[in-house]
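Just the one chain here, laid out as structure tokens, in the form predicted alone.
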Amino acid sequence: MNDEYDAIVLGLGGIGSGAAFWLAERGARVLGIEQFELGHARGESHDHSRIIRLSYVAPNYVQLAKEAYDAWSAVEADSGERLVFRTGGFDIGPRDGAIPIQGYADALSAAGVPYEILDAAEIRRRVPAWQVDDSIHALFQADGGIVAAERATAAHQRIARSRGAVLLEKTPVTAIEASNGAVNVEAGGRRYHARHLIVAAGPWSGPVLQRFGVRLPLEVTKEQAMYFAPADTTAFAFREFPVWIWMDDPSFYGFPVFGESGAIKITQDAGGRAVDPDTRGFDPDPAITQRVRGFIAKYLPSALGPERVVKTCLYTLTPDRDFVIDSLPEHPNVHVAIGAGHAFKFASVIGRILSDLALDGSTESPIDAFTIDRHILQMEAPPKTYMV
């Protein structure tokens, strides 16, 4: 192992592993550094599944989601492994809910993406497990589905290594310097040099960026994924039951049977408490559990069974819940991605964009809204809007 690289990637979760893959795919000399073991469960990228969807409220996200599907297809072709599974997806909720479905429909229409608007009777006809009255409606988009999260991250890492990338685990970073178009990183008792640094540190992004004098109003929250074991999983079978997001506050989301035999994953989005990623606990949050069980009992009663598995994870939230994908204005060879708690579906394409920024100096992907110096990220006490 040498000490000179084209790019060093800090953090090898979903996005960092995606960046290592795309950099190595393009022939760059890549060093990836992870402070814990690869595939660890302390951050944001573990567990079996994440929702992937084209339905977003803003056209830039819809376009980026299209690119995300293409990026995953490329990884599947390289790995020979299926990573994305289309189940169809519901954006479902009250007609007067906190997250209006019409905005999603408008963004999909502008992007030429087909969808259907369903009333309650059609929801019940297609998916009888949903017990909804006429106040509920849904947007159905056929491309919605699942990214096999842990499998996808492992595929990124495996292929990156096969292309020559060096990926270190259990290697905390002790020093970072950036000057004169170069970056020096000390980790594991060695000093490494590169032309570019990519920061994909998830909940540890704040401390890394502070080394460059950049302070962002990020909030790290402890969330949880819950797997329920209903008496009969027939109605929730893989490919029969679509992924879904409840478009109200609080917001919930769920999956068919996938990853855990005889169990379905349902939980709340952005419902956890703020924590320090270095000292947070791993016990379930009773308040989240109560809210999720109450929701299931009301709308998906046949899904309510004992909790088979409860896993905790972290969100790294920007106040507007938009991503950060940018280069530091004072250090243009330092590139940053923060996923704001909804980025795994984009992990590969964000990795590809980071490779664009490092190797080409720019990207054609729609990231203009994700600058690190946008107004809300300069505010000391910005308003928080965590609905997506």
Ligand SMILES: Cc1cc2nc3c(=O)[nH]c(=O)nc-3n(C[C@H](O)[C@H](O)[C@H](O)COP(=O)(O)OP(=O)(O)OC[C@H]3O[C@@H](n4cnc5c(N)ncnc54)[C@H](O)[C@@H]3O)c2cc1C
Given for the second form:
Amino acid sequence: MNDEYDAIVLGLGGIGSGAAFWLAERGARVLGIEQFELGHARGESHDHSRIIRLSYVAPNYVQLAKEAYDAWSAVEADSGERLVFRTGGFDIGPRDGAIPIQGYADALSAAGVPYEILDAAEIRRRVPAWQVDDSIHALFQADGGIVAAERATAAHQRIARSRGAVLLEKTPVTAIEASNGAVNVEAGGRRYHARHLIVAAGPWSGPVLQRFGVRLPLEVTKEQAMYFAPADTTAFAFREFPVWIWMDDPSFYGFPVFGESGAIKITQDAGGRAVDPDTRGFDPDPAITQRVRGFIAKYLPSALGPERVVKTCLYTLTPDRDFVIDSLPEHPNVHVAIGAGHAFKFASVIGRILSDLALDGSTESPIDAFTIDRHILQMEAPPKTYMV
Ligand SMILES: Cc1cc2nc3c(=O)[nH]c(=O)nc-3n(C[C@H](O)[C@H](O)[C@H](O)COP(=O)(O)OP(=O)(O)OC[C@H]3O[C@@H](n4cnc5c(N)ncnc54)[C@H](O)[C@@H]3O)c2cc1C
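Coords for the form predicted together with the named molecule, given the form predicted alone:
The complete assembly is shown below, putting the previous chain first.
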């Protein structure tokens, strides 16, 4: 093994695997280092599905989401595997909900993305499983759907390796030095050298960045994906039932039947408690379970059935819920991405952007709002806005 690389990627979850893929795609010598086994269930990226959508409240996210679909198309072309499944997507909720749909409509209009606003009667006509009264409305966007998360990460890793990337698993990074445009990384009792370091450490971003003297007001929370198995899932079949996000506080989201589970995935967004990623435990939180069951009973009663599987998973939340995608001001050859609990859909494009930052020194993608030294990330006790 050659210990000299163009770039070392610290962390091979969704985003780090995307970075390894795009760096290798561009011919760079890449070393990826993962502390657990590849595909492990202790971070943010496991499980077989994540929502992908163009519908976001800010134009920069809509643009980034367009680029996300393009990035996944490139991975699909390389892998010969389908990774993105369009089901259509609902942003649905009370007309006076905590997350106004109008902002999403405005951002989509500004980007020239088609969508429809549906009243309750039209929602019920199109998707009878929704038991909604006239206080509810929805934005429908046809490109919304599912990324096959675990398969997408595995595809990134497999193709990166086929292009020469070295990906190590069960190898925690234990020391990092960065100076004079070079980085030295210690992992598994060995030292590696590179011109660039990419930090894609998910819930462990805090401790990794502290090695550079960077402290961010991040909160790691333990969330849970819940799979319900009612007697009849016909109304929730893949082609019948769009992915959805409930635009209120608390916010919930869900999927049609997808993948091998044969069950309906529904859960709460950002409803979990703060945890330490090293001591977090894996038990579901009964309070989340109760909130999710209560929501389903009210609005999607035919989905309510026994919980077939409940998987816990971590979010790494910035106080404004915006990403960090930036190079460290004091170490311009160290590039960082933090996904703020909604980044799987962007995992490939963020990986591509990190490869731009490392290989070109800049990117044309819209990351100006995601700087690591923005005001809110400098605050000791910032206000938290977790609704997206
Ligand atoms: C329940 C749940 C549902 C979600 N739903 C959606 C959704 O529908 N749509 C969406 O877009 N996003 C969704 N997200 C968010 C999305 O999954 C995450 O934003 C994304 O997966 C983050 O990926 P990551 O690579 O940053 O983190 P991770 O996957 O956690 O990867 C970080 C990796 O770094 C490794 N690492 C850390 N420190 C070290 C070290 N010192 N040495 C070596 N390795 C190290 C870790 O072991 C880990 O593998 C969801 C998240 C959860 C938990």
